[in-house]
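Next up: just one chain, as structure tokens, the form predicted on its own.
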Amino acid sequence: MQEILTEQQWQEFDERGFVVLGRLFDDKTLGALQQRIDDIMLGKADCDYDRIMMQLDSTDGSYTNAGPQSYGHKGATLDYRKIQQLEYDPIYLEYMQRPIFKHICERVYGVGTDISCFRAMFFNKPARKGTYLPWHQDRWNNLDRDPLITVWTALDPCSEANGAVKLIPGSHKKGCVNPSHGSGFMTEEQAQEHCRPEDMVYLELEAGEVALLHNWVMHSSDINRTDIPRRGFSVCYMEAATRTNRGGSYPVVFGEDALVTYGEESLVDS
């Protein structure tokens, strides 16, 4: 399995703001990640649900009508939109700490830099459901520096029809378009200016494929119009020295005092 990116892949990432890395792990690992997230949604997982943020999907596809983003299990259903704090789950943490992801962080943030996870979360567009996600950039104005990269892993096939992420190649070079918004969402006027349909591409992936994204690349996604769920695992890596405007920090995944897995079957490729 690939453990470092090629210079050609880095060049594509720098130019387009994203690059598809392909399959980085075997079917056993994919199956374990799929089963684990289903067990978490259905309330079958041996985990601390009070430590996991869970949000139910909207019933009408509207972003504003999605359920509250709050801690705790909200019923046995596969219709969750988002599950966050998965860095505290041993199965997902072990996956997050693979050598290739450390290599990526070293290339972006520097060798020897301790790395934290801003968020490790499951995104879901259930079959024939899903929530429309408006155009935005992944940046947050409550941090003292911007996280720069996200690793996106497809747990199901991702296509235009089932709500694959839509991207504007090269848009990360424009910097932060709407820095006043706390989560990087763009106004309708900004979206019309910067996210023209003729410039858009879909991040279509097979189950198990991985993509590296620059957080400033403009992106959006639609609802799922198929019978195939669109499940994905998204990890935003950042410098561990990052602090919130109240002095808070985030869990370390590479470096001193990094989180460790415990008591679960290993996902290391056999």
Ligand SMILES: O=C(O)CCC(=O)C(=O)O
Given for the second form:
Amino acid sequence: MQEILTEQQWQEFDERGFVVLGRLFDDKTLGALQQRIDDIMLGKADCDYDRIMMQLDSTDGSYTNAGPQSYGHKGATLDYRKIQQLEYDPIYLEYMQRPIFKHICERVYGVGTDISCFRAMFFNKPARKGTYLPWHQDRWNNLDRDPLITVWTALDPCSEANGAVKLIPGSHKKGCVNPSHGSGFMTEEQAQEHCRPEDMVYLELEAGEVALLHNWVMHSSDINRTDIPRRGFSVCYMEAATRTNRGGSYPVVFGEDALVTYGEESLVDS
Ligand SMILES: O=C(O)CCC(=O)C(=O)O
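To complete the pair, please output the form predicted together with this ligand; the form predicted on its own was given just before.
Full assembly next; the chain just shown is listed first.
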């Protein structure tokens, strides 16, 4: 399995704002991640639900009609749209802390820089359901610096038909068009100007494939028109020194005081 990125992959990332890295782990890991997220949704996991934010999917595909994003389990169903704070789940944490992701962070933020995770989220488009996600860049104006990278892992095959992420290659070079997606997405006018259909590509991936995204690359996603769920795990890594405008910080995943899994045994064996 690949342990570091090639110069060609970094060049592609710099040019296009994303690069598909392919499979970075084996079927056992993929199976464990798939099983774990289904168990979490179905209320069967031994995780601390009070630390995990869970949002039910909309029933009509409309972003504004998705359920509230709040802590705790909301019923045994696979129809969740988003599950956040997965760094507090030992299986997902172990995956996030794999050496290749540390290598990526070192290259982007510098060797020796402690790294925290702004968010570690499951993004789901349940079969024949899903919610339209408007065009946006991943940035937030309550932080004192911008997180720069997101690792997106496909837990199912992702295609145009089942709601694969849509991207505008190179759009990260335009800088910050929408000031913060904490306060909204790109406007219709911005999307028309910057996200033309002819420039758009789908992040079509096999189950288990990983893509590295620049946080400023413009992206969106549609509903799922197939019987195949589109489950994905998205982790935004940033400098641990990042502070919110209220002085808050985020859980460290690499470096001093990094979160630890239950312990001795590897839960996701590769
Ligand atoms: O998975 C999706 O549909 C959207 C992903 C996204 O917006 C992200 O990972 O930041």
